[in-house]
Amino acid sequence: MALAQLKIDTTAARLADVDVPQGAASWGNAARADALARVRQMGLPTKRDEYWKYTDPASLTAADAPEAAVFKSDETPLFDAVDRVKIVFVDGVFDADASDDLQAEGLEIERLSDAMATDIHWAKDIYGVLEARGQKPVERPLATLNTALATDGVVIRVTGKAVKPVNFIYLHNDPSSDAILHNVVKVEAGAEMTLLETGPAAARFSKLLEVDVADGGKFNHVRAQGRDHERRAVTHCFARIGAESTFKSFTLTFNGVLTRNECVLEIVGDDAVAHVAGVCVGDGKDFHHDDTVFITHDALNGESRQVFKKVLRNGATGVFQGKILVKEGAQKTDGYQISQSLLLDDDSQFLAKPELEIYADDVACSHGSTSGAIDETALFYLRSRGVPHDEARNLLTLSFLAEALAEIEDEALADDLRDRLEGWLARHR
């Protein structure tokens, strides 16, 4: 009774003086109306919840957002050497000027506003239905409170091999802002693109990536997180994957006081393909990074893979939770899960909660979860030959890593980041 009467009070106290946005056409309306009824159905999320006992939801369910000092740094931005369409939201919103003309070669972009004042719109078909279908058998409110709540974002429809790739750039300079953002992509039938995300976003940030990949369709994603080191963060990605078809994501975080990625795949379609990876490092007892995957396979000879790997230092504190549900009549299922740390110090923790839940009796699923120490041994060879002790300590890491970096196909980006990370690595020795 104390803990439904706690999701109670956190409910009602983060809707209080909510203004849902309005103005769209009917479907609109009615979808962001359908997505508050269920919140205050379900409740938001408090610690005591099964798929929250290792993150503390409260900061992310206040109704103030805390405070996050704007980060400034000097680096080159990633991807500014990547021919792509830009798409600037500062404080979660849209910067037309700071965006290109939003027309590409096999791509189809609108801001969501627009979208949702036609009265007939291919977006009605995805835009919280992809959410909702998510919610089973494990509800995900703060997804739900997105649908309700998201003031910007985009629809992106991809009727063809798009020459370039789409670029969300998210900006902070208010250190009070609070976003909520929800982007929107139809792959049809046989198209293909690639979406880059990067940048902090705001002091707080609620973002949702709904994702319908039809049949032949490919769908590549490529995420960097940061750099603000107070930021909080809560992501959710829904994607629903046909026959024949990709779905890749890749993630890179680096700094943030929390952050909590959600991925929901649904393989709905014969002969799929669905991979996520992902790769954080954190240094320091205010660092808390969360990766929640829930994989479902509902068709024949599908395959996916979850590949994660955390490097934590100072106290810091990775965790994972990720499931593989094959289905019924799912059978030649190829599932494969691995998850593990990289602790530089005996201050951090990582907190793993790995999943196998399998109805067909013709599969092949794995999953892995280790956690440890730099191999002294290793590293003791390098040193051994001539290797100075923290560039031995940084390859060693970089190799650590290199497993879910090899899941970005694109050899540029992963370059890119690669980059990036032994910059992170010089700057915390």
Given for the second form:
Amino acid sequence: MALAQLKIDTTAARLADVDVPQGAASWGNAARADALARVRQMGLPTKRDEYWKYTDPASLTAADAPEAAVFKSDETPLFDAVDRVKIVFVDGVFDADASDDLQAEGLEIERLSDAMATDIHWAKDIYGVLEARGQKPVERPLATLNTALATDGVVIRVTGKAVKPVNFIYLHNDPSSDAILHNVVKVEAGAEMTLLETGPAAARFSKLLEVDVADGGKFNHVRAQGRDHERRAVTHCFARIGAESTFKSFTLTFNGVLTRNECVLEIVGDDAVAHVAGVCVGDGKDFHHDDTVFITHDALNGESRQVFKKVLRNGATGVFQGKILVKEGAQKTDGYQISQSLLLDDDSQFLAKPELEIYADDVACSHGSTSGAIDETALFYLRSRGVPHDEARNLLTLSFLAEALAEIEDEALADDLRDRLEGWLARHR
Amino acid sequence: MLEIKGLEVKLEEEDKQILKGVDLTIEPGTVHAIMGPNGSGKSTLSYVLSGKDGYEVTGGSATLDGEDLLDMDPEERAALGLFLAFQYPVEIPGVGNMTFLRTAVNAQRKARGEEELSAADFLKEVREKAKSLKIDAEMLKRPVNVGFSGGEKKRNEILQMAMLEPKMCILDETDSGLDVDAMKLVADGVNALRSEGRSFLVITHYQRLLDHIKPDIVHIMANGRIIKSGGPELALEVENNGYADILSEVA
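Mind giving me the form predicted in complex with the partner chain, seeing as the form predicted alone was just shown?
Expanding to the full complex; the earlier chain stays at the top.
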């Protein structure tokens, strides 16, 4: 089918001046060339695409990134107290001096450029491969563009139980930075790791994470997107989840003029668990946050959970598009999906598209979506006990978020994020 | 302590007068009971005194220790020493009972310019008071009132009262939904809190709660007014003869 003129123009404008990174071994060059060809064939998204009905991708596909003021915070950086391997990127460029040594027991860590320059490398079977698998049944051309153009990133092979988490720290210093990062994680059979991601990264940030979890592996992911009000981000996570393995991902988003987080999970082995959860808090008409999730069950006895909660005020917009696809034969699947928004005023809006598509006859799947205001009865109850109005409202807001926060396994990480949320709520009265 | 004069209240949303001139004076250290048929305005009185939205005061006044209650936010009334034990305690998923209690205690102390209770002192106090109400550690950890039985919810109200140490306690049909044992436990909790400086207003349909929480004065409320006041024997009269006699007597 011929592409619409707008799509052709958008794609041509974006690709007119791009430099495809060089210096890779043949497999790396091939992966990039293939991705570029796929982008040209698909065309970049426009607001006329069904999948972008609620979120206008124009500023994400524009040739130049719109500027974003750098946000200075006097808060202690997130997870400061956690013993971790810090890997720092400044405006999308790896900063060796600010980073720890790329090593820890149970982990093999390399810069993406080093991995791609190696003739025979395990990353070859994942880089751009999981992304390409995730293009069906819905095309995700911005992910493919990332595969073609990513300039930096890290690849991690998890060989055992990692002794400490890895923290990608994305700093934003340049108001006009346009960063494209691509990270790859391979969790070997029975191995375990926790990946932390923090920070805004750039004025415009395209980030892709591919995760391959082998049988019995465990991948734990906790991320907090930075507080810069004008930043834009489109992120993708593609995961292939093997038998008896666990994948858990949680994202906290503060502020940002535009955020689109896509998560594409494929359960390919029996008895696997996949959870993806998120909390976003937004204030003002310039806040637009979109969670787009697609979970495919293609094995027996799989369990998946999607838990997304949004707090929106002063005209903020939240979007949720979530799908559970249960393929034929994926019996005993247990799928759960909930997306809820707390609208703190009449101007804010929540747009939700929950979907189930089931081709197996012995499954338990449920989905629900709600928008609501603060419960006045509970508010009065708290106030009648002496809790001031704003404090009571914040307590109820945190209670609204509790189900999503409970998806974070590690108490210390959850507590840190909860503290940040309390701080945000206290600042936004 | 509590002084209500000619209080008139209507619903905000519809033009319906609920209280039509309530007069009530409660002295320190006394226990007053209000009885009355359904729809007489008993619960409305408790909500208006504690500051719930949805009511419009069209006349009269209500003061606690001389301070105008009706002008204050609910949290200010609480800090001043007013406490309402709810007929239907509210479930708050996601907020731990302990967190809730501590937030409330410290918010009130802060509002009164007192120092906040340390975590250790708070814990010690809450454990002691919970024990006498047969509230176990598990119940303290659970989200506020979520999954609590009717009796547990009411005991939890009394625990809040014990922790907040108000001077004016209003109990709105605290006996509803309780079996005899549960009611006795709740009444014991209330009786333990009786003191010279603390007054109670017990709202109930039935005499049986008043067997356990013995009132000094009993009021009968009907059609938005207190129509008769007397000693504890008035409650017995209601128990034996219903409200009909009193209503016709006054009419």
